[in-house]
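Just one chain follows, in the form predicted on its own, and it is written as C-alpha cells.
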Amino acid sequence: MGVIKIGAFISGGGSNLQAVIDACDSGQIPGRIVFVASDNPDAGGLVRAEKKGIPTFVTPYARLISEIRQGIGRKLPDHVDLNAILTKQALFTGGAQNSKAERFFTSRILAEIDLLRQMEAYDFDLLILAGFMRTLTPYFIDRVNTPKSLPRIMNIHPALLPAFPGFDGYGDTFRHGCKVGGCTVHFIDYGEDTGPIIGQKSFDILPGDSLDDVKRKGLELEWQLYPQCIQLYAEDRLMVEENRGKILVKIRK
C-alpha cells in the first residue's frame, strides 16, 4: 500500500492520537496523519495535532444536537434518505416510526454533512476514531466506506468486545467484577461498536485495584494495539471474509 494517509476523529485528550502520531514518527506505521477532526473545539488532541503541524478542524455536534431538540435545526437535504438509513441503522427499535431515532439521526447526519464537506480537503485511506465520542450514521458510514477490499473506518474500544459496548466499557468491566479486562479494535459497522475484531489486548484485574487502576492498565495496551492494528492495515496484511453470515478479520503473514 505504501504510505498510508491517515485521518483521525478525536473528542478529547488525544492519547491514542498520540501513540499512531509516534508510531508514525518511529516508521512502526508506514504513514503519516493527514487531519484531525472533533466535534469538540476544546479537545486537548487538536493541541497535539497543530503542534505537529498537522491540519484540524471542528464540527459543532453539541449546537447542531440542541437546535434539533429545540425545533429550530435545519432540515435534511433532498439528497439524504432518511427512512433508509433508519433501516439500515441497528442503534434503535421502530425503525422510520421512531420519532426519538429520528430526531438523532437528522441531528448526527447534519454534523456529518459538515465533516464530509471539511473532509473533501484531504486524500486519505484510512479514518481512525481515537476518543470519538459520537455515533457515525450509515449516512456517512456509506460515504468513507466506497467499494474496497476493506473497510476504511477503525475504532478502538475499552473493552473486550464482544462484552461491554457503549461508551464505559473500563466502568462496566470493572462494575461487574471482571477478573480480566482490556480493549479491542475493530472496525465500524452501522451497530454500536458491534463491527469486525481486528486486534485485543488483555490485563488482569487484581483484588484492591480500582477503577483508575483499571483504566491506567488498559490505556497502556490501546497506545500499543491501536497502531499495531493500524500498522496491519498499513501493510495490507489484513482482509476480511464472511463466515456463516458473520464479517470476520483474518490477517495474512
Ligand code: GRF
The other form holds:
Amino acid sequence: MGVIKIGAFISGGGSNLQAVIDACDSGQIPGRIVFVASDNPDAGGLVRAEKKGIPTFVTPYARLISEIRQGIGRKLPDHVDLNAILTKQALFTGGAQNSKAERFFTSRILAEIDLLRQMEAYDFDLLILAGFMRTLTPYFIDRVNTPKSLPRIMNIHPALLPAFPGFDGYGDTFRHGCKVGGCTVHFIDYGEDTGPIIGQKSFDILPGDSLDDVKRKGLELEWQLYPQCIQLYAEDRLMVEENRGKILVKIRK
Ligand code: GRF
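Could you give the coordinates for the form predicted together with this ligand, as opposed to the form predicted on its own above?
Below: every chain and molecule of the assembly, starting with the one above.
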C-alpha cells in the first residue's frame, strides 16, 4: 500500500492522536496524518495537530443539535433518505421510527454533511476515530466505506468489547467490579461499538485500584494498541471475512 494517508476525528485531549502521530514519525506506521477534525472547537488535540502543521477543521455538532432541538435547524437536503437510514441503523433498537430518533439522525446527518464537505479537500485511505465522542450514521459510513472490500473507519474503545459499549468504558468496567479491563480497536459498523474487532489489550485491576488507576492503565495500552492496528492496516495485513452472518477481521501473517 506504500505510505497511507490517515484522517483523524477527535473530541478531546488527543493523546491517542499523539501516539499515532509519533508512530508515523518513528516509521512504525508507514503513513501520515492528512487532516484532523473535531466536533469540539476546544479539543486539545487540535493544538497537537497544529503544532505538527497538520490541517484541522471543526464541525459544530453541539450547535447543530441544539438548533434541531429548538426547531430552528436546517432541513435535510432532498438527496437524504431518512427512512432508509433509520431502517439501516443499529443505534436505536425497538422503534427507530419515532420523533426522537428522527431528531437524532437529522442533526447527526447535518453534521456529517458538513464533515464530508470539509473532508473533500483531503485524499485519505483510512479514517481513525481517536477519542471522537459522536456516533456516525449509515449516511456517513456508506460514503466513506467505498470500495466495500475493507472497511475504512477505525475506532478505539476503552473496554474489552463486546462488554461495555458506550461512552464510559473504563467507568463501566470499574463499577462492575471487573478484575480485568482493557481496550479494543475495531472497524465501525452501524451499531454502537459493535463493529469487527481488530485488536485488544488487557490489564489487571488490582485490589485498591481507583477509577483513575484503571483509566491510566487503559490509556497507556491504547497508545500501544492503536498504532499497532493502524500499522497492520497500512501493511495491508487486515482482511474481513463473513462467518455465520458476522463480519470478522483476519490478520495476514
Ligand atoms: C480514550 O480513552 C478513548 O478510548 C476514549 O476517549 C479517550 C480519549 O482520549 N474514547 P484522548 O483524547 O485520545 O486523549
